[in-house]
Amino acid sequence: MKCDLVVVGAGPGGSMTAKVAAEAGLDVVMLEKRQEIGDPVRCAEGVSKAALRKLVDLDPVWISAEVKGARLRAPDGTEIVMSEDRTGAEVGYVLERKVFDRALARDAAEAGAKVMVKTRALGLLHEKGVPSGISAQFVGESLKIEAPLIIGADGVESKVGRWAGIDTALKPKDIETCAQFLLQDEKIDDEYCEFYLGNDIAPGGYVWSFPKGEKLANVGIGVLGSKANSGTPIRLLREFVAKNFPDGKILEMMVGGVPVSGPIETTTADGVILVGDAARQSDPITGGGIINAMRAGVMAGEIAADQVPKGEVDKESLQIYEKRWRETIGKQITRNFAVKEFFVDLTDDDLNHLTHSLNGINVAELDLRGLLKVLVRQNPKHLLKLRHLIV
C-alpha cells in the first residue's frame, strides 16, 4: 500500500490531522489498533465550550452534559466557584467520547482518509535510513504502508516517537497515574464539575467529578508518579468514594497515564510529527489534553499538506511544525508546567491557607491566571515564585 501520509492513532489528534490533510487533496491512511475508536474511554472528556466549537461543527449527540462552572475543594473543604467559560479548557461540555471520537474519525473518512480499525503499527519502513512508512499488522495478517511522512497521534505511550528516535521518556514527577470510575449516586451535582485538593486523597493531583447527565459523572484520581508510593490510584480512588458516595455505584471502571511533563527537546524526526500526548501537548496542571490535540492535529495536517507535495518531510523542513504549535500551545503549557512544579510540594495546610486568603474576593469570573495574580496579591512572601509567571 502506498499514500502520502500515515497517521496513526485515531483520536481527536489523529483524526483532525487526517481530516485536514484529506481536505487538502492528501492520500491519507489512519491506524487504529483498536477494533472500536473511542473506546476505551480514558479521560475525563471534559472541553472549553469556546475551544471546542473554534475547531469543529457543534453536533448535540457529543454531549452528554452541559455545566455551569467548576467548583474546587481544599483539604479542608473549604470551596472556590468559577464560571465554565473561565475555568479552562475541561469545563464547559462533558463529551461522550465514544460518539465523538468515531464522529471525528468518521469526518476524516468523508474527508477522504482511509481509516483502518484492528490495525497496529509495528515499527517503521526506511529506505536509505530514512522514514519511508509503517509496517503493521491489519486482523492478524503482515501489511506494509509506504508514506513519506508519518504522524504519531498514539497516545501517551507512542511507539512512533521511540521508532523515530525521539526522547519521549517520562519521569515519574511528570506522569500522572489515573484511575477513573464512572458513577451512577443521587449526589452527584449535574450543574458542575468538582476538583478535590489534598495530599491524602490524591498526592501531587486530584480527584475529579464531570457530570454526564442523570445523576452519573466520571469520577477520577491523578497521582503523581513520584508520589504513588502513598497508595494506588485506585485504592485511593475507592476510598474516596466510600467517603464522598457511599451509595455509589460503579458502572464501569478504567486506567492509564496522563503526561504532564512541559513540552519535550523536540516532536519531529525525518519524516515524522507526533501530536497530541504522544507529543506530551497535555496540560501539566489539569492533564487535560482533548483540545490541545485537536490544535495540534490541524497544525500537523495543514503543515503536511504543505510539505508533502514538495518532498520536504526532512526534520529540517518539519521544524515549522515546532515552531507554530510552540509559540501557542506551547507557551501555555510552559507556563502551566512551571505552575504545576510548584504548587506539587505544598502541604494541605498551605493549601487550604491559600484559598482562605480569596475570602471575601469574587473569583466566579476570574481564569487561571487571573485566580494567580489574586493568590500572588494575597500571599506575596508564599508565592514569590509564581509572580514572573503571570505577568
The other form holds:
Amino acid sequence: MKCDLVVVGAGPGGSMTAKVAAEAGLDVVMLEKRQEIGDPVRCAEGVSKAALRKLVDLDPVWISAEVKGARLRAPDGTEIVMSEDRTGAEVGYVLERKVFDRALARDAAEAGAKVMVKTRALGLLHEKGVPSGISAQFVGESLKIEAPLIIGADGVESKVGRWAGIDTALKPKDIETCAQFLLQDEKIDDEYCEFYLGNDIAPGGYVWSFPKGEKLANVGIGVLGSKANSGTPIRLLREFVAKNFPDGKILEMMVGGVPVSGPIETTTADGVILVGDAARQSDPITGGGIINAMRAGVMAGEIAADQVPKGEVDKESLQIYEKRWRETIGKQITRNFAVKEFFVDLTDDDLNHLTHSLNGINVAELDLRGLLKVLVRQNPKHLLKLRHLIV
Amino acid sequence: MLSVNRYKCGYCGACVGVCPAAALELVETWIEVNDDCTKCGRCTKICPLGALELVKEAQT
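The structure above corresponds to the form predicted alone; please give the structure of the form predicted in complex with the partner chain next.
Zooming out: every chain and molecule, the one shown earlier first.
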C-alpha cells in the first residue's frame, strides 16, 4: 500500500492531523491498533470550552456535562472556587471520549483519510537510510504501507519516536500515574470540577472529581511517578472514595499515565513528526492533553500538506513544526512544567498556607494562570522562584 | 524477570511510556516484554494497579 501520509494512532491528535492533511488533498492512512477507537478511555475527559470550539464544530452528543467552575480543596479542607459562572462566561466541558474520539475519526474519514482499526504499527520501513513507511499488522496479517512522512500520534506508550531515534522514555518524575472510577453517588457535585490537594491524598498530584451527568463523576487520582510505588494510585483512590463517597458505586474503572515532562528535546526526525502525548505535549500542571494534541495535530496536518508535495520531509525541513508548536503549546507547557516542579515538593503546611493567603480575595473569576498570579502577589517570598514565570 | 499479572493489568501503557529500553509494548489488553528488558524495575513502580513485578528467575 502506498500513500502520502501515515498517521499512527486515532486519538484526538491523530484524527485532527489526518483530517487536516486529507482536506488539503493528501492521501492519508490512519492506523489504530485497537479494535475500537476511543475505548478503553484513560482520561478524566475535561476540556476548556473556548479552546475546543476554536478547533471543531461542537456536537452536543460529545458532552457529558458542562461545568460552572472549579473548586480546589487544600489539605486542611479550605476551599477556593474559581471561574464561577458569574458573568455568563463559559468554563468547561466534560467529554464522553468514546463518542468524541470516534466522531473526530469519522471527520478524518469524511475528509478522505483511510482509517484502519486493529492495525498495529510494528516499525519503520527504510529506503536509502531514511524512513519510507510503516510495517504493520492488520488483523494479524503483515502489511507494508509506504509513505514519505509518518505521524506518531501513538500516545503515552509511543513507539514511533523511538523507532526514529527520539528518546521519548519518561522519567518517573515526568509522568503522573493515574486511576479513575466512574462513580455514582448522591454526594457528587454536578456543577463543579473538584480538585483535592495533599501529600497523603495524592503525592505530587491531585484527586479530581469531574461531573459526567446526574450524580455521576469521573473520580480519579494522579500520583507523580517518582512518589509512587507499585499500585499506589489505585490504593489511594480506593481510600479517598471510601472516605469521601462511602456509598459510591463504581460503574467503570480506568487507568493511565500522563506525561508531565514539559517539552522534550525533539519531536521530529527525518520523515517523522510526533503529535500529542507521543510528543509529551500534555500540560504538566493540569495533565490535560486533548486540546494540545488537537492543536499540534492541526499544525502537523498543515505542515504535512505543505511539505509532502514538495518532497521536503527531512528533519531540517520539519523544523517548521518544531517552531510552530514550541512558540504556542511549548511556551505554556514550559512555564507549567516549572510551576509543577515547584508545587510537587510543597508540604501540606505550604499548601494550606498558600490557600489561606487567598482569604478575602475574590478569585471566583480567575483561571489557573490568574490564580497563580494572585498567589505570587500574596506570597512574594515563598513563591519567589515562580515570579518570573507567572508575571 | 519482569512478571505481568494479566488479571491485574489495566492495559494503560504507562509502563511502556517509562521503559528506558523500549522493551515493552501494549497490544490491546496484552503487555509484551521483549529481550531488551534490563530488569530496572522502573515500570513496576509506576504501574497504577501494581500489576508488574520483578521476580527472581528460577534456576534451571
